[in-house]
Every structure is written in C-alpha cells, then in structure tokens.
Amino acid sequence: MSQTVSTAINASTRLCAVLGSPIRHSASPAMHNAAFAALGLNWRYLAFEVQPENLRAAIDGAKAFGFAGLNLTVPHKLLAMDMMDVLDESAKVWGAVNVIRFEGRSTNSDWLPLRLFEKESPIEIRSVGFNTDADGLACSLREDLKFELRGKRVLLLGAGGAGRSIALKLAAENVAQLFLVNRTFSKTLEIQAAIRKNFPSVHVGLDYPQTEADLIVNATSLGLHQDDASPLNEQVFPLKPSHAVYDIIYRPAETKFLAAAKKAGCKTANGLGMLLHQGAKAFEIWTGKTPPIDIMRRALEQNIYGH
C-alpha cells in the first residue's frame, strides 16, 4: 500500500510520537501516519529514542511543544505511572501507561484535548495516562489465535510494563490459572498480590507450571535482537503441539521463540494484532475519531512483512 500524505507540514500540524529504547523497530509511525492521511488530518507521528533517565524530560518537552499525545514502549510503561498529572481508569486498573494524551485548560476552566484548541491557547497543559495494551492483547488473541481465555491455563513470560497489564487483563478475562516467570522475582510477587486483591478466583503461580499450559505469552523484549536468548527455558518447560504461543514482539515478524514454537507444532501469532488494536484505541483517544482499522492493518503488514 502506498501511503499518500494529505497535507504538507505547516504551523498547524498536530504531532504525536512514540518514545522507547530501542525504538528503530517500531512500526507505529507507519500505522498512524497512514490513518492520519486516510482521514485527511494534518497530523504526523514520529519516533524518538529516549533513555529511561530522560523520560520525564521528554514527556515535559512534548507537553511544552504542544504534542497531541504520546505512545510509550519498552522500557517506559511502568516508569511513566508516577510522571502523569492524571491517570485514566485504564492505567489505574492495568498498572502501566502506554498512551498519553495532553489536555489544556480553557478560559472557562474545562480540561480539553489539545486538538480542540485551534484559535486560543490553553492556560495550562496536563498529561493524562491511559493503557490500551491490555485490551489490544485480548482482541488479538481472539482474532489471530481464535483463543478464548476463560477457564484456561496461561504461562506468562515477563513482568515489566506490558507484562503487568497483560497479567491483570488475563485475570480479568477469568483464566483459571496464571503462571508468571520473570528474571526479577519481586515484580512477579507484586503482580500476584494485585491479582489476589482484584481477581481472587484466579490461581497465580510464580514458576513454570508442573503440568501443561493452554497458552504461552512472551511479554519480554527477548527476541528483538537476533542474538537474544529464548524467553522460555525449554529444559524446564518444553514446547508441545497443544500450546498456543503468542509473542508480543512483531519485528522480527518471527522471533526465534516463535519459530521454535511453530516447529514444535504450536499455533502461533506475533504482536502485530496487539499493536494494531492498542494503536487504534490510542488514535481514538488523541483524535476523537473512529480509527480506520483496515488501513492501519495494511500499513503495518506492508511495513513489517513488506507486502
């Protein structure tokens, strides 16, 4: 799909961006810029490499420049929780921020998205943190793996920002058992405590399951680089054809972990669907418009798969 730009960049162009480290793999600019063009919006979406120690300064900078909003990716989703002026209920429930909308206070004291300030300037600007990752994963599991979560046994690898929101979403979807594996054990303890408090019917284990799992989800960044180790210790928990395997990484389109799962006969999917659905919700949060899902999907497929 060839992307056409609706208008030239000018002084009225609205800006959004994704912040992360690493960031060069991101397909979010392709997805959002295609959506902006399709709806004739004078908006642009950028990507910036931002180290964790510079995250607060980067968010403050985007606020000062009048950005409409931001996406946050690895490793910023947990860090940003304490940097927001306001947390939307989605960020509070799922425990991480992957979308920021900047809002301005008007002369009548109402807080409004910055996109609504066309002639007047806001008196002040605030950041509002949202989470669209959790719902994005659930949508992708249903679409791409035809997988329903209720009553299932799930092994989740990773307990960072994405891992935390995914774990809580899995619990909210009434999985029967959830097994958490992470390099930093304290993070799994925190997630276990949150699930026990909010979803007491879900059993949470802090190691590999002793029996089988219906679904394995990789929520770590292992696989972004060719020389990364596998997120799964197959000596402890070998892949079997009965497993459905989901990797939230989408570039490379097939990580070594997904390739191994496919070779073992597992049904597999990468994170393109999760990226699509979290991005579509972010688009709606920023612009107030219905996202052109099909156009966004085609832009992602062309960017990631080359077709």
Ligand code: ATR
The other form holds:
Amino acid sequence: MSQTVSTAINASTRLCAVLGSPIRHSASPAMHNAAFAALGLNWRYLAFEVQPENLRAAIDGAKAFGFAGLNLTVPHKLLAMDMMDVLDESAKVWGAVNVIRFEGRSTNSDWLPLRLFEKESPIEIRSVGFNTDADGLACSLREDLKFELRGKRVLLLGAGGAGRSIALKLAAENVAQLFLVNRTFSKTLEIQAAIRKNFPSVHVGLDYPQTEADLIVNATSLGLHQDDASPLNEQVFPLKPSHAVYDIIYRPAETKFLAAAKKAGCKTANGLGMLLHQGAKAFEIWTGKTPPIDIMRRALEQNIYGH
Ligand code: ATR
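Switch from the form predicted alone to the form predicted together with the named molecule and print that structure.
Next comes the full complex, this chain leading.
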C-alpha cells in the first residue's frame, strides 16, 4: 500500500484493543492497524482473550493505562452496558456496547477524547459506550445484498448482544415483520417488548414465520466452530431461492449455514461488510479522522480470504 507510513512504537504510541472470547481469529487488528498506518498515526490495535468474569477488570485496566478505546465482541456486548460510566445514545438505542472511547476531564472541566491530551494529563478518565454494530449491519445489507429493509419480512436467528442491536435496527428501518428465534426464549421476549415500546408498527413474532421471509440473518455464534449445529432449523423452515441470507460470522468466510443457503439458490453475504462498517465508525469515534475505508476493506479481505 503506497500510502502506508510506518511509525515506530514508542512512549507516545496510543493503544486500542478488542476484548472477547474466542478472540484469536479476530480480523479487527489487521483492519485497524492498516488504517492507522495509512494515516501515519502512531497508534496500535491489539486483541485480548478476556473471560466475562474479568471484563470489568479488563476495562478498568485499559482505562488506567490510558487506552484510546476498545472494541467488545462475543460475549461482552450486553454485559458492558452496566459497566460504562456514560452510554452514548447509540448504545442506549441499540441496547449493547461494541465500542468504548476513553475520555479525560481537562482542567477546565470539559470531557475530551484521550487523544487530545498531549501535554497535560486528564484529572479523571471515564468510559463512554457506543454501538456501531447496528449501523454497520444496515450498511452491509444495502451494499453486499442490495437489500432494502422497509416493508420486508425478516427472520432473525439469535438474541444475544448482536442479535438485540440488529433486531432494534431492523425495526427502526421499518421492516414490516420480524421473527425472532433464539435458544433462550426469554431474550426474544425482552426484545419484543423493547420493539413494541419503541417501534409499535413493527409486527414481532417469536417463532419461525408461518408463511415466508425475505431475509434471514444469523446473529448467533453458531458457525464459529467447525462442528457447530446450523442456527436454522431447516425441518421447520427450509431455505428457498427467494431468501436473502446474511451471516454476521466472517470467519470461516463461509459457514455451513451460508454454504447451505448458497446451495439452495439464496443470495448470500457473510459478516465482513458489517465488520468493516462498524470498524470504520469505531475508527472515527477514536481518532476523529475519516476512516480510510478501502484500505480497511482490503486489509480485512487479505486477512480473511488470504488475497
Ligand atoms: P454477541 O454479543 O455476539 O451477540 P452473545 O450475547 O453471547 O454474543 O450471543 C450469542 C448468541 O448465540 C445468542 O443468541 C446465543 O443464544 P442464547 O441467548 O440462548 O445464549 C446463541 N448461541 C450461542 N451458542 C449457541 C448454541 N450452542 N445453540 C444455540 N444458540 C447459541
């Protein structure tokens, strides 16, 4: 990449990281480090395997070290809602946190992103939780599946942190009907209640559709591991060519579920586009700069597809 400017790691290097479990196969470090390099920023992005019982300590540690920000992934996005000092509107609306920005209080009492503190030290540091997943998914559905959500019938598999944000975003985009299926039924009930309150015109069913669906989204973690069962019960709801199918998983690039959908003649996309767009928004939140989206996309493709 000709625009790349490498910067040496030194005492001024700013840090971001993703926390999750499993984390070893995350493509986020490749995407963000390529973007930092392209803009000549002396920043680095790391990945840490963190268990849920250690999440609070890990966030406090990053805060104490003066990290610029964090990403959270499976299984932390819901848990972190109660761990933030402040929730941005996006986290409140979409009900989960996938981006944290650390901010410092300056001597004149303004809260500013930590990157703006160069000479003076902040008096205090706070964590601010954002959600960029929901917008990332909507961008990717438009870009990768050419799918317009308004008036459509959507089957959403999964009601964890990602599933909840996606469900609310789909409702906000005026889908006509949303069908929620999840192993733990109570979570679908909670999402149904939130949608009824905020988007009363959207019909929410708590089972597979009796008739048809235009789009099926997998927001479960089923498919991350080779021997995982399919998130879709095909005995109850068989795949058809009329379905558009989106899997938020990007590694493997083709889950068994996506392979089955392709075989059934469905238009399909994996979660690379969602990862890209949520990451681009996170990059902007942390650095205040316009994300170099093509470079980020190429870094992801290289990392995930190897070309
Ligand atoms: P994320 O933040 O990525 O959404 P999460 O909150 O841990 O991560 O959610 C994981 C999702 O995958 C949930 O919908 C979960 O179902 P439960 O709500 O019942 O836990 C789903 N999931 C994970 N493992 C599963 C399995 N073995 N069978 C069925 N669903 C599973």
